[in-house]
Amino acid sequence: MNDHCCVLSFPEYVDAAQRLAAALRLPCRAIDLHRFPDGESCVRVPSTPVEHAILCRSLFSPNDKLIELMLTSATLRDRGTVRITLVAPYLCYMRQDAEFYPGDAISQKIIGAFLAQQVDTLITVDPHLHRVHALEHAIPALRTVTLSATTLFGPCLREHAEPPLLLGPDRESEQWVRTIAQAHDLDFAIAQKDRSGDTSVRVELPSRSFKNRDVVLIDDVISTGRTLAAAAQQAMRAGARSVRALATHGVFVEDAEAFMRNAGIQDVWTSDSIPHHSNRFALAELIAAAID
């Protein structure tokens, strides 16, 4: 006997997987992982065969996870799984979409081809795309579904006594800022960013008044936190009353959170695409609707 469809969870993302399974009214089964002392992974899928497996795993800190995904997918296929859907709310390796220096690996293209070999459908949220604007162009051989968490940001934005001013720290963030501002009838502005290294960023605000405004910074990913910190410092110098930050994905590399708070950002809100104490909204219902 086999299960027609179930959600399969990995250890570090089990809470989000269980929320997704509950939203879909499906069973949630665990994938067991063991890492040997030399770093190799041992994967064990559920003993009951699954016709349609929904793998729920966010691909932050991705390198081990990609190997484990390959092992999991191959094992499921061997045990009779016909269809594999990967729910990866945070999708890795989307940043490098061109050869910036001779010999650069175009990781978006390479990892995209790898994922297309492992699963039938990929569902993700606010992928970090630049010059390639649609996920189906980044991973052309795979059926992809791209969702946006911007529809869930409303409760955080309504916590202010007065409507906040939304601020995008760079041109790449404009797509999210504009969508949220139009949905909630809010003012917004877009800054300009000059990056000279992974952690060296300069932000220039647009020509408009920030005096006595509650500013909410909007971005898709918080990684080192330097971009949002630079934008917050400029907003405070321009007279902002408060600065908060709202993003879909909170990666928080090393001292990112402390660095942002030291720059004057009072609150940081993220989705549960990556487990963190800043998580304020769950993606389960959004993803479940796409799967249904």
Second form
Amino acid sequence: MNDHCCVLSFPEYVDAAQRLAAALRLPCRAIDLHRFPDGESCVRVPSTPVEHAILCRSLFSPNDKLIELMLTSATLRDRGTVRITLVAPYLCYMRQDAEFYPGDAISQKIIGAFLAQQVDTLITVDPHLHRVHALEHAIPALRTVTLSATTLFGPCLREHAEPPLLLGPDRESEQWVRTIAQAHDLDFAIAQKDRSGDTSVRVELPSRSFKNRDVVLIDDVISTGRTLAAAAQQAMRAGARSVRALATHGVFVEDAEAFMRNAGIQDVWTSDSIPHHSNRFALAELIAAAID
Ligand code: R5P
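Show the same protein again, this time as the form predicted in complex with ribose-5-phosphate (R5P) rather than the form predicted alone.
Now the full complex is given, and it begins with the chain already shown.
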């Protein structure tokens, strides 16, 4: 007996994988992982062979996950799998898309080529695309499907007494902010960001009024939280009544969340691309529709 198609889950993302399997009405089977004392990973795939494997694993804290993906894909193919789809709502290494200093690895291109060797199709959500505008250009050898969680943000935007003002903290965010603003007929503004280090960020607001406005910050990724914290501080200084934040991916490195709250952000909402108590938008239905 073999599975024609099933979702394969990994331990740290099992709830999201089960939600996806339920939305697709497919079985969900577990990939077992064991870490040897020396740090190497042992991967065990289900004993039931599967023709089309849908691997559901978001690639945050990615380094070990990439090795485990390689071990999983090779093992599945050895056991007769003919098609592998990777559902990675958070796609790692997308921000290093250029040689910023001589000798820098262009990680986006290199990791993209690696993923193309492991799987046949990649489904992801709001990948960080800046200088390269489409995922199929970042990873040309792979069939890619790019979804956006911003289509799920609507209910949060209606929780204000008056229509909020959307604020993107940097030029990269404009692609998401503009789309949401147009879909919900809201005002928006885009700030300018200057990052001089991992946790050192300056944000300058455009010249328009923020007085007594409920500001909703929109970004794709919250990592150290410094970008949104700096934008929030500027908005409060400019007279905003409240500041909230919506982001697709909440990586929340170290003190990120506390730092954002101290900067005056009342609520932070994210999608379940990375499990966190700020998760407000479940991606399963969106992804299932793309797979169907
Ligand atoms: C960069 O352009 C991204 O869109 C985010 O603004 C950035 O990655 C957020 O990083 P952090 O939270 O560390 O400021």
